[in-house]
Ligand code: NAP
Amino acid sequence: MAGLLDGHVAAVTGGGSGIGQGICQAYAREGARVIVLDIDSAGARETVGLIAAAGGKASAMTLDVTDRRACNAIAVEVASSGSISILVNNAGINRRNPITADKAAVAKDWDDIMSINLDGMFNVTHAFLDQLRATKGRIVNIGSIQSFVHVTWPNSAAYTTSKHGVLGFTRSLAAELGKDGVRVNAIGPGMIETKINAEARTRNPEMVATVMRHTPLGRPGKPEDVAGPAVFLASDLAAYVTGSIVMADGGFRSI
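Any chance you could show this chain by itself in the form predicted on its own?
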């Protein structure tokens, strides 16, 4: 039985752990050849190992998305063995720090978050743009429930701003690249349980409880809960879907 992504080549940033790793595995199961991009080389290799063990095809490449030259070089290297037709901009960080906190710390958090969550998304997309236009490709950007809301997290101005930016970037590119046959969409995860946020969840049980009180499904998500929408948006099932954000938040925005 053919997979939904047979014949596609997918590049996934931040593919070495968490949501990115889940998306990489799901894409490989659906027949895509996956290029796992991550600043964490060991994590990227781990994802490749998981995919290979399941019979899929993947390769790992080390990439710092804040390094524009490196992004361009990676795109050239990838093109030598076949252009990508799917790009997932998943790499991102989050720090919660009130804007009234120590000025130096707040400024550093702002710079770091914007350089990865926004500039990094631009750097990678721009580097692969020629390939995506040539293949009439699909771009999936990972936003957040904080692409819309912020009141639950009054201490994360930088992260909230960056995720609003992801949604704006998604809609702008969808409007511009539609004529080239390129579809651009986003996913808005809610609270997703990953190794990266395990310590924060343990340290802030009240924050977790607050989110769960606003989540009709009554549980945190898992990477596979985001991977499903990511497969849909990258597949031909979503052939007439662009400029949209699919919420994978357990219903958080409904109440």
Given for the second form:
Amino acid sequence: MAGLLDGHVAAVTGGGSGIGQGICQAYAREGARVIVLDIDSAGARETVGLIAAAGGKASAMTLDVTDRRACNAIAVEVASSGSISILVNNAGINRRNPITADKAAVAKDWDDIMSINLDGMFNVTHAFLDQLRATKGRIVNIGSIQSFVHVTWPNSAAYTTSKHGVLGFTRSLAAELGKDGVRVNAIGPGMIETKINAEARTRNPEMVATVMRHTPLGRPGKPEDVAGPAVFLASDLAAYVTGSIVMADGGFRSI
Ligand code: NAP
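Write the structure block of the form predicted in complex with this ligand for the protein whose form predicted on its own appears above.
Zooming out: every chain and molecule, the one shown earlier first.
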């Protein structure tokens, strides 16, 4: 049976863990050749192993998205075996300190979160832009419910600000690149069980309960709950969808 992404080449940042790993697996299942980009080389290799075991095509490359020169170099290296037609900007971190916490810690959180969640998204997109324009490609950026709200469980203003920025970047690029046939969308996950929140979930079960009370579907999400919308947005099923954010949040934002 034909896959929804047959013939596509997809690069996924942060593809070595959690949501990124789920998206890589789903893209490969739908026929894409997947380039797994992650600062965590072992994680990227693990994703490639999972895809290969399921009969898909993938390769791993180590990349720190904050390193602009490395992003440009990777794009050149990737192009030598074929331009990408799908880019998923997924790499991201969170640190949960209130703005009133220790000044040095809060300033470091701000710098690190902005450099990965926002500068990283720019660096990778800019590096692959020529390829994406040449292939009339698709960009999927991973936002959050915090692209809209600052939730009251332990979190940081830096993370909320960065995820609002993801939405702004998505809309700006959709407006500018539509004429080139490039579609740019975002996904807004709710609470998805991954490494990024594993410690917070263990340390603070009341936080999970609070989120679930506000989640109509009544359960935390899994990476595959985000992978489905990511396949849709990258596929021709979404041929007339750009500048949008699809919420994968169990309904959190709707109530
Ligand atoms: P995750 O399991 O921690 O995966 C993130 C991956 O990104 C990790 O492999 C991480 O490597 C990698 N990474 C970190 N810094 C990087 C860098 N500078 N360059 C390249 N890769 C880097 O977290 P996740 O939950 O899947 O998060 C994926 C995205 O979803 C993030 O943008 C996050 O903000 C967003 N999101 C998650 C949730 C949720 O509830 N899980 C909700 C809303 C949005 P290391 O482990 O080595 O740092």
